[in-house]
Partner chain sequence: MSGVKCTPLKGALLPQVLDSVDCLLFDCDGVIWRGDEAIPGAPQVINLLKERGKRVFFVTNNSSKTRKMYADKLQALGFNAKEDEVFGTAYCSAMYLKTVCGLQGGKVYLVGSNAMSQELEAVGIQQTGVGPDHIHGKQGDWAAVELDPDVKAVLVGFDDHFSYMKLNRAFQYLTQRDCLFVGTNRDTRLPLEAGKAVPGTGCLLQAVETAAQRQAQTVGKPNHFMFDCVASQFGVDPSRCLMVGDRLDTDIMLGSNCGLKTLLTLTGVNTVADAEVHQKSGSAERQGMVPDYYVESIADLLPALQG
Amino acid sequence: MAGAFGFKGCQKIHGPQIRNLLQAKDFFLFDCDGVIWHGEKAITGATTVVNSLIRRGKNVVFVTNNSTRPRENYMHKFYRLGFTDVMLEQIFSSSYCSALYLRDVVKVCGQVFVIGCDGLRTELQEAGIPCVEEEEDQPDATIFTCPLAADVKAVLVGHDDKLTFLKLAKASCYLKDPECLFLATDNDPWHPLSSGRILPGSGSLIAALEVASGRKATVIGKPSRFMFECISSQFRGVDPAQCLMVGDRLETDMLFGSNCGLDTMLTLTGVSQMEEAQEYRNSDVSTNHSLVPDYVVDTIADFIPAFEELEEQSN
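That sequence in the form predicted on its own, only its own chain, can you share it?
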């Protein structure tokens, strides 16, 4: 991918270049954490950028690997933080896309064993996907004594802050059946916390289960193409050449954009920084080049002067 203006990767763009990009693109895909908010605080200028794009008639969607909350909860968060023009159909989380995959692609006929939070289960239930009931295991329960559900046709792994060894053991037993699907909402290895500590991500849980089962999970979320296929199925006329993927993580957001044929923009308000992008750009390993962004900005608030220029031109 060469970028819409002929240069590739790790070059910061400013005023007129951002203005031209805004005019050239019809679809803007945003990651959430680290791009438009940190926790319960919107990144400065993010609400102005998102609301301005929507009011200008641009198609704006949000693609997040966070599977811990249903889309309805995301709607409340957007509104709470000032993103008042965002609608439910613009939100594509890995939990929502996992539900669509199970319902519409593989058309699962049976129960799904879920390792994940309540938000993931909610999305599956709203899509009519039957989940194995999560009963309270006895304190002394082991894989030798606990019951296993019948008719489990898929194991789905997402972020689970109540993970137990018994859950992993049950999932491993279900996956002994080669007909049982092994799916993952995402493979993010870790997430940064405001304290400077990190939180293990879904990828760490998947790795444990892949070793135990001897199988590889099918990943639904970024950087898999399926999330873009979900968007294309619900928005008419989505042309990859008219899309810009804006994210903060090279190995997830930039690779997702590259896999889907989208131009990519890295913001420096989240996980990845310029030095890492430059290392990938200069790498002798060709596959690393897919992780290099087409454009770099300090923050999506850098869009605001471009909007002001467009306003002046129209007056």
Second form
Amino acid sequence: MAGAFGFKGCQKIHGPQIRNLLQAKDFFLFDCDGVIWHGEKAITGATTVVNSLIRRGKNVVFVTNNSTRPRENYMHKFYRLGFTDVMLEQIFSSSYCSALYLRDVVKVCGQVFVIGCDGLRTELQEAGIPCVEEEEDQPDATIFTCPLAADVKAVLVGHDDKLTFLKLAKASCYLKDPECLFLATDNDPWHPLSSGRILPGSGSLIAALEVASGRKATVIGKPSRFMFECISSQFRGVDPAQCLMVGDRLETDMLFGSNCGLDTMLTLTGVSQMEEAQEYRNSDVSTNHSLVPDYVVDTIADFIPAFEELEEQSN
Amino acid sequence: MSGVKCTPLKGALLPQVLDSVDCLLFDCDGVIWRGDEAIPGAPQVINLLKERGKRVFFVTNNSSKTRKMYADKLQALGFNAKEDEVFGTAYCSAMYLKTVCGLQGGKVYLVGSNAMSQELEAVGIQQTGVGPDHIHGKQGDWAAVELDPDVKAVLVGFDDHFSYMKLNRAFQYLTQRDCLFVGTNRDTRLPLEAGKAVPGTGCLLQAVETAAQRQAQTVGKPNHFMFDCVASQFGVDPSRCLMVGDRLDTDIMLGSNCGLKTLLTLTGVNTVADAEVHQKSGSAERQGMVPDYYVESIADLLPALQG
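Just the form predicted on its own so far, so send over the form predicted in complex with its partner chain.
Zooming out: every chain and molecule, the one shown earlier first.
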């Protein structure tokens, strides 16, 4: 297998090769945005692919850096878009995993200062993690006049469309304490919307705080390994050799797969283009090779003919 | 080229060095004042230097005041200073956009202060964006935010109204390849007051640069532009200038970049030990952060001026 020798194929694969992959792997990890849906629209054929994998007894999980919704919300979205066989336990978002990290790895004893959306706070609350109350700051409040919470043991930063200067200033103050952890849901500098437009991502907020504090954040989401560890402990051990990571972004999905020892597949319905993958492959910088996918498809709908072949075979 | 560096400026050396320069450039925060209080002895030093016929300029990365506001503050604290002797980044960014970018008569998207807006206006550049900008609507609306077609550049300075919406607007303008990208400075933190750490312009700039995956051109120290502004208006000889500052990475580096003599004062951010670390690093680039001389405070210059 290409991955096993450290040489990434970066080749488009079709029918028979996909069929072999479907037979060889029993654990499929899918990114969401740009892979199975664009905004509120499922990618053509994606529901068939996901539902077929699940019905064939394959393990399917969804691994997303999007920290803006709680998993409950994702469940509704999956259902709404036609992915009817997906269960809550299959959804791994960076906000859910951040809550797990704080609860199970750090075993945080004290409050967490959160820069993020309601979705992130909801996941923390559900995990029993105390968050500093989000007050409506007085219009003329400054860092010199506003109170700081006591006993803040971690600063957690995710996507926050209500970001203000004051929040950055408060976080900087908490981070002066070297015992206070600095965590990030993900480091994506920007993310695309279904319209083709883009928005600033968590990565830009984290960069601001890293400069302010002189410290580096611990990133929970892809490409860090932690989300795979969450998946593995929930499924009581997962063999990386049995896995295929399917994503659209080289710097997050492919690198994540590489970091966890998984085979990787790039689908071209999202952020990254074939040319970018080839550039990383041709790069002199050897660490760039980890961003190169093993396999490439135009869309995950390319799995469908392979399913049909497998159906025919078993008939 | 390099003589002995990081020498204490005292004894016989002090009048020698003062005689060797016609022009002194002073940083402000941590050098002549701290917050709203003059450093003891600082006003006398500046005033005596001028009486002795030296040119004196104030060069600060702080973008929150116009030259007039700085002149008012200087005078209130007892410094004999004039508006045209002050070079802050609000003024210098406007000059940069006018003279280097050719934007006079044009428009910029501004993440910054009212002071920056005023300095832009004074050189005939319009701005849009200053002040609070809260989020409303949904994600799709933000990405599709209306862009003013007259905007030719994004300028980022210190802005305590910084918000996601402002970050987003700056970002959307910058997705246009021909939109220029200028920052006032990269200072990571404002001078510490009351033990609170306040994020500096460098943080806001980094947020925009990370989202846009583009680097801004910065105007402030250690970039030579601020010295170029002084030199072009006042015809000074770099070899007869002394840069006095408290930060190795901005003030002293500026001095080194422009061929000035450099003096570190210890009433602000950096220490002699910090300078020695750079000196021993073996890196050629870091030698630029080692000052020629140092004093505990600029008040130490008084003996040579009062005699």
